[in-house]
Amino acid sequence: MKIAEMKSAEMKSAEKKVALITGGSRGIGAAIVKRFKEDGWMIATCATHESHLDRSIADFKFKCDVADVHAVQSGINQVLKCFGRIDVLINNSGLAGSNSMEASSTDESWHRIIDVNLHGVYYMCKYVSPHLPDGSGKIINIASVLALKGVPDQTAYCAAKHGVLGFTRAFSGYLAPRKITVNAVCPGWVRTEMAQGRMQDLGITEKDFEVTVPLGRFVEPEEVADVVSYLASSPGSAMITGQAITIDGGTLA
């Protein structure tokens, strides 16, 4: 972002609330960015690959691997320099995939999935939370239904998302004296590029999956964005904290 654009963003953010949404270039993250823009927020977002940011409609975009604490700290400082504030943090960056538990396999995928999905949430929460406003600040972590169940070939992803939920519950208590809420949104299968790739890996089709869902279809990214918007903006969400809110069409019911 150029200096003139940053000054313009600073003027606008003096009147609008600011949301930092990680992984906002595609899938669920892109839908959340779009919904918050429609709601009148100023948006900062990041992605691991700078090329992915070209498609984002966020007001401020920066490259950041959330598993890198130094990149996280630098990115947060950039957002604060641009807008002067952060009102809501939405941890959406994630990495799915299978990991082998065979003794002969390497541990690389395990560590990378844990680093992105769990350590990334920890770093962002730790270094953004001091800047959130008391009484109105919000943190929303995008977890998964796999924070509540296990899948045999995704031990790392399940461990990470279970960790995100545990962290959410604990951190909500830590920030409660400041009246800042912390919640986890736990989607089932959402119609995204990531889900399509996962189905190809498993050799299944969308129809194969839909018969296992009581409501009979995938979750749309916009439906997840609606729930996140409610938690961030609605007066009715003021007393919701430390919760896991599932959006899965009744799969876990």
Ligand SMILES: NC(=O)c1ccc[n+]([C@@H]2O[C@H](COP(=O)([O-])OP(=O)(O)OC[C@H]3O[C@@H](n4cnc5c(N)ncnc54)[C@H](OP(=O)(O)O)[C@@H]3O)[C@@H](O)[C@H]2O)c1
Given for the second form:
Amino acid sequence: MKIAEMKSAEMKSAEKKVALITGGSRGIGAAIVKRFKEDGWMIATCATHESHLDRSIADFKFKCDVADVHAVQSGINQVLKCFGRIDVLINNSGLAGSNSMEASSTDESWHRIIDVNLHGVYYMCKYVSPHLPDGSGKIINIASVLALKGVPDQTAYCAAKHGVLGFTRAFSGYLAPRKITVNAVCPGWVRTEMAQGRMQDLGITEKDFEVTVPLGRFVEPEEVADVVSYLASSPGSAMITGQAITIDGGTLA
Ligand SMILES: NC(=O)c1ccc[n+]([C@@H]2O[C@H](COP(=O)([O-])OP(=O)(O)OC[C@H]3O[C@@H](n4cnc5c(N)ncnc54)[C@H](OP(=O)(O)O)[C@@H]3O)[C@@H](O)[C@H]2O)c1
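Got the form predicted on its own; could you also share the form predicted together with the ligand?
Following is the full complex, with the preceding chain placed first.
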């Protein structure tokens, strides 16, 4: 895949910090990539579809299904080869979708949703964390308000996102001796293709949804990116770890 836009040597010589942002090809991930670029980071990102990935402004792009441990390990090695370091890991890749609980239905969608949303976070954390710098490394997992509440037709997604939050809390304790923080960001509905798909499934309009939010509107991807940037860069975030930061316009309040 001819997607590396800089030569390895140039990348290695760069003194900028490096963020690995999964699923940076569109939606919230693309907004995080843009924000981190503005903040002066070097950025690596991955996704499964090259068509969207090719348009990303990230410095290094690689095709990777985060549910495939071999692809994850290979992708991490490519990033390290290019930049020589990873300072921050942002696990943003995700897959929504309802899964039928009828006894006659297949179990395929359950496994795929758990694989991408939960196992993908686990693999990335397991294989990136040894490379993060002690004292300043950060992991930020994009979970969801569905890490904190249940929705009847989204049992797999809710289970996966609750799992991401439980994993975040446990892993924060594991990495605390190295002074590396691990947090989860839990958005409500964010204006992306994922939310559009969900509205279509439910047969509702944006207005139908917006009246359910105390602050009266969707979260914008840039607003999620702003919180992620704070957790990654602000000195004020140094003592925040193992937390779920909710951005939902007051829905869960
Ligand atoms: N939008 C919302 O309302 C909302 C609310 C709460 C939480 N979230 C969470 O926020 C994150 C981003 O959501 P979004 O709304 O931006 O979704 P999106 O627009 O559907 O984008 C998802 C991103 O993840 C990538 N991705 C999907 N499956 C992948 C896989 N197996 N391996 C690697 N990358 C994969 C996609 O690229 P490819 O398809 O090319 O792989 C894309 O870059 C997700 O974790 C989602 O669960 C979203």
